[in-house]
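The form predicted on its own is given below as one chain in structure tokens.
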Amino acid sequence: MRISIHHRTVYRYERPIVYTIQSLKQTPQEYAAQTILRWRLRSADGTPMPSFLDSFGNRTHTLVINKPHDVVEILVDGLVETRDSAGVVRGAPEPFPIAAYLRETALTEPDGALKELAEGCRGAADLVGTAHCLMDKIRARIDYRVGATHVETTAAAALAAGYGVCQDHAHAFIACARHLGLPARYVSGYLAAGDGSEVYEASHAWAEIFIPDLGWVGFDPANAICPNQTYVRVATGLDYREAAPVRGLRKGLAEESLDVAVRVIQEAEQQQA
């Protein structure tokens, strides 16, 4: 499947600020189930953005604006060819030690309720069954509700509230998996879920766990499926903070507003010939 992606992020300020620095993890890398046919990440004003590979293997660009400005606009335009691998990730950059993905973070630290949920899946026949059990239980306990949580909402808080978005589902899954001794990580990316007419306010997120003899395998608790050819995988980390599409700092006293528009389109079959 060919998937085209258009992602626009705009920060506006009520008065000019003097400095912005942002870390952008918006560039996917190839692996066995994903080929990048075209990808362009740019600042609307043409500011150069040098890049490097971070400790997780993510292509990371740095945007620095060191002059007065009242708008920061970041544009992504890409075309990716995907294949269904039943969630199994092979051939991706893997510089980070697998055992390090057992480490808890502030966003994924399990409380008693998360531990109890995880223990309810410990008796599955195998690790794949355990992961599917976790995915189903988390989706049943955390209703999908836009705008009810934020980027600093913890897995424990989302479970206690009973609602959240894909980020919260992923954090809860990761917390439970690590409690059971399974290395787990956060994944940011895109999902071609509709006909392409939808404009979203965010990209998508899911989780991966490491299963011996299979390697890293993706699970999307928000949709209760393993990622297939409709998913574009972009960045990974221990949690959202390390795989976020945009994170940064600014210098200047001004109210900030953020506008994000994401379109993910499945290209017509005749365009694939």
Contents of the next structure:
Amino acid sequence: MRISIHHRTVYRYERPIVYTIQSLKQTPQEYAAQTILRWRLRSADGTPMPSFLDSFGNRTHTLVINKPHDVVEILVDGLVETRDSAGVVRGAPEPFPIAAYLRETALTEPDGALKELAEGCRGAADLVGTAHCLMDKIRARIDYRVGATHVETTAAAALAAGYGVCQDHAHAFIACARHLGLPARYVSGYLAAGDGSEVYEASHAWAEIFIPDLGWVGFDPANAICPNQTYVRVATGLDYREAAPVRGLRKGLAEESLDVAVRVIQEAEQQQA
Amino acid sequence: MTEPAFFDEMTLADGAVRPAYKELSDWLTSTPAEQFRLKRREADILFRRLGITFAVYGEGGDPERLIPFDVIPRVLSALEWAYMQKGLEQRVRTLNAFIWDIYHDQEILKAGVVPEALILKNSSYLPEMQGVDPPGGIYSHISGIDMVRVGENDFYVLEDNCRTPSGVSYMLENREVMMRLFPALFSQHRVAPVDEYGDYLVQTLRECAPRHVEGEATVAILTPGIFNSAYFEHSFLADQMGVELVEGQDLFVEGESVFMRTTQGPKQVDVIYRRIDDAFIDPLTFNPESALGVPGLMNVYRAGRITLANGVGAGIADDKAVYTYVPAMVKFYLGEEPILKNVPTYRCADQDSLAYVLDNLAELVVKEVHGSGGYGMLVGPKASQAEREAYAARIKADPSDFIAQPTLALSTCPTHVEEGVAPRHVDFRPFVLSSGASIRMVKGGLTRVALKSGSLVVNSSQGGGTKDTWVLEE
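Shown: the form predicted on its own; wanted: the form predicted together with its partner chain:
Okay, now the whole complex, with that chain kicking things off.
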């Protein structure tokens, strides 16, 4: 499937600020089920953005604006060819040691309730079964509700509240998987919906766990399915903080308003010649 | 109960004076007690004038307190130093190889020499550092290796400080003050100088500049500011090296570089000797609340465009459970037998060790694996029953957070105290400078002394003092 992505992030300030710095993880890597046909990430003012690969293999750009400005605008324009691999991620860059994906993080530290939920899936026939069990239980226990949680909400808090967004579902899934000794990670990306799936967020997040015989396998607990060809995988990390599309700081006192527009479209199949 | 026999570095059990102390011993006998009191007051005035003070965390009180200084130097022979130097070089080469390995291929974990979970689940292992290539492969440019002595030829490493070892300013100032107080004593001894330390440090840092730097690298010291307990040392070292002392707000990232604001406009910085902890060094990557650091510094670091000394994530080598594997690391990375010994250590993470430790708390020293500076430790023989019971509960709650060691019979050195000259327990922190191209050390270090009779705790935060350390030239 061909998926085109237009993602525009605009920060506006009521009066000029003097300095902005942002780390941007908005560049997907190729793997067996994902080919990048076109990808452009730029700052609307033309500021060059140097980049590096982080610990997880994410292409990370740094945007610095060191002069008075009242707008920061980041534009993504991409076209990606995807294939359904039943969630299995093969051929992605894997620079980070697998056992280190067992680390607890502040956002994914399991409390008693998460541990109990996880323990309820121990009896599954195999690890794939365990993961599906976790996915279904988390989806049942955390209702989808926008705006009720925020980027710093922990997995434990989301489960206690009983509602959240895809990020919260992913964190709860990761917390439970790690509790059961399964290496797990957070994935940020895009979802080209319109295929009848229950939840729709163009900017999306899900999780992957490492299963010895299969490698990394994606699970989208918000939709209770494994990612298919409608998913574009962009960045990974131990939790949201490391895979966040934007992490930024600014100098200057001014009210900020954020405007995000994401258009993710399934392109019509190309005509065969 | 018999008193444990302590090794005194001046006088042997039979009353004989060890050769290195011969002149000093004569001087001690011939100097009237009043003279020591006068010199001590003079030393206080000199230290106040130099501005060397030390703030102790969590104590309140006088932030301008002086660390007590003892006017009687500690003496090490040329032979003793040669042995230690060789051992220290080997140990620091090993520690740097270990940190590099941990943040790259992790061969030592794959070989099963160090347990994988101890490192990968350790809060001192920083995932953000995986795959970063610091210039020269060096993470611990400045290492402070804490050593103790229990016998004529018995030296042990007590702990490794690869994160941010402090105290070198005391080594330098103690010497400065001693030379002013007792010039005649220096003419009777061939004492190795320590004043090249500042030159060695700046040479080491410049050798570690990023590869793209041509000509002399620009070095700066990054301090958390004047409220930090070691601020004096930061400004002192900037002065010794002839480099700028900056705070986070004086630096900024633009393009692929770090700049400092100067009166002549922004100036690119190549090497930062940073005295800010990892968690606070870059709010864009680590603690977002930190106002001390430089946003984006890690991005430039990862791109290989700035050198940070010490390297980020070096603290994994300071973990006290990791410490227990250092002798095995020496063999693993260098294929050599370790020259310096470790103190036998019980890892409470091991079931058998835990049981032993809990049964023998009264004889042991127990430490938190992430602790430093003598905070949060239990000295079993000195603790009350209630203190031991409370500590045992902490150990049981999270055994892997603790290690235990036998109470060491630290050597003693003659020290001037209220009652006159008496033996007091000492330890030693030499400073090892590594650039990858070379390892440099001045012949000396910081001797800390427990001023209370019988006390084995030398930390300045716990009422310890310092002494000048004399390494005799052949």
